[in-house]
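Below, in structure tokens: the form predicted alone, a single chain.
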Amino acid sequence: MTEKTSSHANTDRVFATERLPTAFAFDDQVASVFEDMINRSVPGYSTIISMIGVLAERYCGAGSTIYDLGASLGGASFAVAQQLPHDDYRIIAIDNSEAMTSRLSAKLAALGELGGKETSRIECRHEDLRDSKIEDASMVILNFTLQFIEPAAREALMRKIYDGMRPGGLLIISEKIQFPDPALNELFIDLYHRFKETQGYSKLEISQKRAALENVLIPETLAAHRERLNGAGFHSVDTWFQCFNFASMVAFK
């Protein structure tokens, strides 16, 4: 149950040593080692990411705009230009950390000088989300990011998004999640803990991040993801990717 990373990412190594308690942030240090961090910390991960493209073959047609809000290094934003067939779409990549999109933007640039042709059509935005303009979509991606919008404003970054999408438009969520039954929470979360002990990760840095993370990633049950999004407008709401506790979601407008 490995997850393959990137070769040539830096190794995550942000909470291998005793630390004071601080919040966990997207910062400098998080952003340089992020590949590796990202997949050996989600089961799945690279999975989702190579499905997003595959998704967005089947549902972004010509003249397509998509939206990666979080977009963090932009996984799913290439995944997307990747796949499409055609060279008619547009991809804003959209994140508030700017440790992420500096480094977004000078990937891109580096891929341009060398011809690739996909990336001209990757546009990275350096702002809040909750702020951002989300127009005539396709296709939007809110992936492991709404977990990090404080609760009391899902419900209107919702409904915004249902607003700025096409008829037909598909939305995607990836998230942590937790489970009612507090049985099978303990036990998601142990298991959990296991994969990230069969990716080299040490006891003292699950503990320290989970420390880390506490009142900053909120989860939520799938029931409360579903209700939220049948609220805000959406159909079809439903679960197409599960390991333990992390899944993605597909909803349509």
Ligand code: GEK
Contents of the next structure:
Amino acid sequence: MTEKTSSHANTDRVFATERLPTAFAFDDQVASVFEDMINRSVPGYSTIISMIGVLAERYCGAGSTIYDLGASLGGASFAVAQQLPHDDYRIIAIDNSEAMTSRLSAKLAALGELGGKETSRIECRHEDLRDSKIEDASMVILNFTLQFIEPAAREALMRKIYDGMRPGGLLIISEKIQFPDPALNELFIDLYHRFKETQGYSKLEISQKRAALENVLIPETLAAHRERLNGAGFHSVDTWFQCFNFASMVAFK
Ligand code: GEK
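One more: the block was the form predicted alone; return the form predicted together with this ligand.
Every chain and every other molecule in the complex is listed next, the one we just looked at coming first.
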């Protein structure tokens, strides 16, 4: 990383100085650097985002409703809006972090003033996705969100999503994952930390963020995801992207 980028106001320095251990939260400090944080913390994030747009093009015909659950600043929603060849759709972007939804709403308003079509197509809602109504969805996106939902609530959430989808609809679910083989698990975590170093994060930043995410981000194995998705009724469940301990899956209703 160059000095120029490391001093930039939107560069993630949240864990750069020594701090008392506190649980990770999607607060104002995180939201203000979120784009940089997620791009440098999730291997393949930009590929996953643009491929969500490519998948949407195939599964979201005229009259589609798309849900982006845990939308943050709307990365996936904007990719879908940019890729769809028609204007007959709406995207409902949901997040329970006020810091995220206020920024996303402000961005949509600013684009609206410039005549951007996203503003009328993307509706930003500040709500807990566990309470959200899902209705007539052609596509549901859970891009690195389920991992932050308490495990006991995950099964009911998957059933609700399934019930709210159209037959033939597509669910995209991206997650940090675990491996049943302890040696492989350790290897991928270690390689992931090396990846973060290549992205300019120091060992202190890596270890402090890891501690903050303990009990906040709870990863599961791909087998556990697959079993839950099949149990909820989804078929053709499989991984379409994986890099070390990060994966994205498709599942169809
Ligand atoms: C992206 N999808 O850029 N209800 C609503 N939102 C929630 C809840 C909840 N119960 N719990 C967590 N969130 C985005 C990235 S980030 C992933 C998603 C990450 C929200 C939380 O506020 C945060 O904005 C998002 O889920 C997870 O494609 O930071 O690793």
